[in-house]
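In the block that follows, a single chain appears as structure tokens, in the form predicted alone.
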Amino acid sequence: MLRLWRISLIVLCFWFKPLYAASAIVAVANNFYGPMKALNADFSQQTEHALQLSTGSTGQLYAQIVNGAPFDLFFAADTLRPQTLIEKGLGSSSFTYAQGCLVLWSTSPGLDLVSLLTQQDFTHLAIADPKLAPYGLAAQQSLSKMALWQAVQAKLVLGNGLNPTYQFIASGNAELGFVAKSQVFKQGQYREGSVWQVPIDYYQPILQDAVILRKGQNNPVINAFINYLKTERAQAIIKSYGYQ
């Protein structure tokens, strides 16, 4: 009777254990993507809460959120597109959370990319659309600062995100290109291939925003995931992908 008490137990405590948990979702651009993803997985250790999670270009999200898309909350590469979200309405709040680094990126190790770029010795090079994600304008104005943007246009391979951008190279289209820091490090070093790390002087400092959207306002998981990321734990996974 005692062990029949004891499994009816633990089934009513399996039972409910749903009922007190909950979930947001949240907009995440391409570059945050990965951290995300090891952030969610933590806080639903630690608080049982869950966050649902979308990815794409800064400028794509964006465009769903103005749309009606029924995001609670908004991980920008940027800081214009929440900005314009609480102008709009759309948010109430935002917050800075990371500070990006761009890099130059190949899959061959071994390799000098300054010299390949400053001679154009490739086929292709790899660059998100400036016009859609803030990674790519600034790859844009890093080859404006290094003189080459007019004379790489023939050779330009346009990601729309920084995922697209990564598959591009990653399956050998193209030789190189223009990544996040944060897709090809983790846990303090590169993952694989060559890479520069582009002077931070080439172009504007990539601050990253995340707005809390009119959906989320009152969603407590919202609250709970933006206390989480003040923890020290938080901010270790952030920056073992290679934030300042």
Contents of the next structure:
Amino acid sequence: MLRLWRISLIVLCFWFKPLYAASAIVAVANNFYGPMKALNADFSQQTEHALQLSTGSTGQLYAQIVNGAPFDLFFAADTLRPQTLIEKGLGSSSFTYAQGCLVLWSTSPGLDLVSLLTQQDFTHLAIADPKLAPYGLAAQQSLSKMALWQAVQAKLVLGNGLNPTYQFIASGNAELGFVAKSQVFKQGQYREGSVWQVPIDYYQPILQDAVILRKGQNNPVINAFINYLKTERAQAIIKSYGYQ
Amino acid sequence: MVDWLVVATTLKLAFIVTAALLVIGIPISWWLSHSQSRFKGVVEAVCTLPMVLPPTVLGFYLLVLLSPNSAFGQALDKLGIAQLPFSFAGIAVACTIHSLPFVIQPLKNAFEAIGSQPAEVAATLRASPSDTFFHVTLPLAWPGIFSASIMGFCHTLGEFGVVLMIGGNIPGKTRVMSVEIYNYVEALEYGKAHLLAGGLMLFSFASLLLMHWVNNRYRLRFS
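Can you return the structure of this protein in the form predicted in complex with the partner chain rather than the form predicted alone?
Now the full complex is given, and it begins with the chain already shown.
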């Protein structure tokens, strides 16, 4: 009986070992979570590897990594935090995987969002917290460029990252707000409502870097995924979400 | 330096919510402790629900319910109640719902411990029911009311998920201590985070200590 137990235990170990070895945990900034799920689905279909995804604002994920979160790879929404992680010795190399676009979005269709914004004809404008999310910083820069930053102060609601910001607008509680194009753009078209794509020179380019973290350095799944990202298939998926 | 406006907003919120909780909680828990109604179980479950639900679930449904796109949100608007999300009133309503079980439980226990005897004695002395309630039951329930206030107050001070969902992080209106602590941690400003988090912990500990001390003294005096 004991023998049988031992054998089954060993069999179980071998059974689970490949599963265990072939997984990786990837931290993804809010704006890239949607595309990342699509990429992951395609990647696991092609290679039978699977990534586990964890999402949050770039600042939140960065703080988690600095404090020992077991991520293998980090897709940030800026270049600063991956760079800092490398300087701290927590990551080995970084690369730019996408350039993000900022849009002003409302769920109501047919609106002229620019005149709405300049005439201050709304009660709430949602943006991500500029301190935590690069898209929030870009929103702040754009509003400053339009000389509206001071004017909107009393109407501003801040999300702790892009997902809460999206939620504020999608639920109709904020009439409009600044989000990443990738959140409202899918398969080559905008999903619903009114959108104004903020001119690219209104804010500093949102270059988004990914960084391989210490734990993921020798993980074959991570290497496979990075190679996969360079393929045309993967690039097409990223483009279909409105990245440049 | 820590933003004291955040501390002031949080304290204001906790005071208002505690007052609202007592006004709502006392009648409900008195009814729960005396009623033989078959709906008692349902009411009790509804009142305990906020304690077991994740705050994000509560916050999410409030966000959807109070939205100007929803029928309920439009009805509120017609009644002249301005949009609740992103306002101080909004987080006060949400926190009141979320902290309700923490007030109902001690109050209900207190009313049950009193039993029906004091009220019956008062009735034989021709006290009206309202007289009995205000001059006999409430004073006897004082340790329970005291405990309930402290529990409600401390729970609101530390409120996080619900405020995060419907607050919008607006300085002076909906930016409370727990959200600020979260932001400090994300921005890696640990010094400020420690100051706020440590302060909150010390205050809550002292309040609970006071609550137990007062209750023990009261029990010794009357037993």
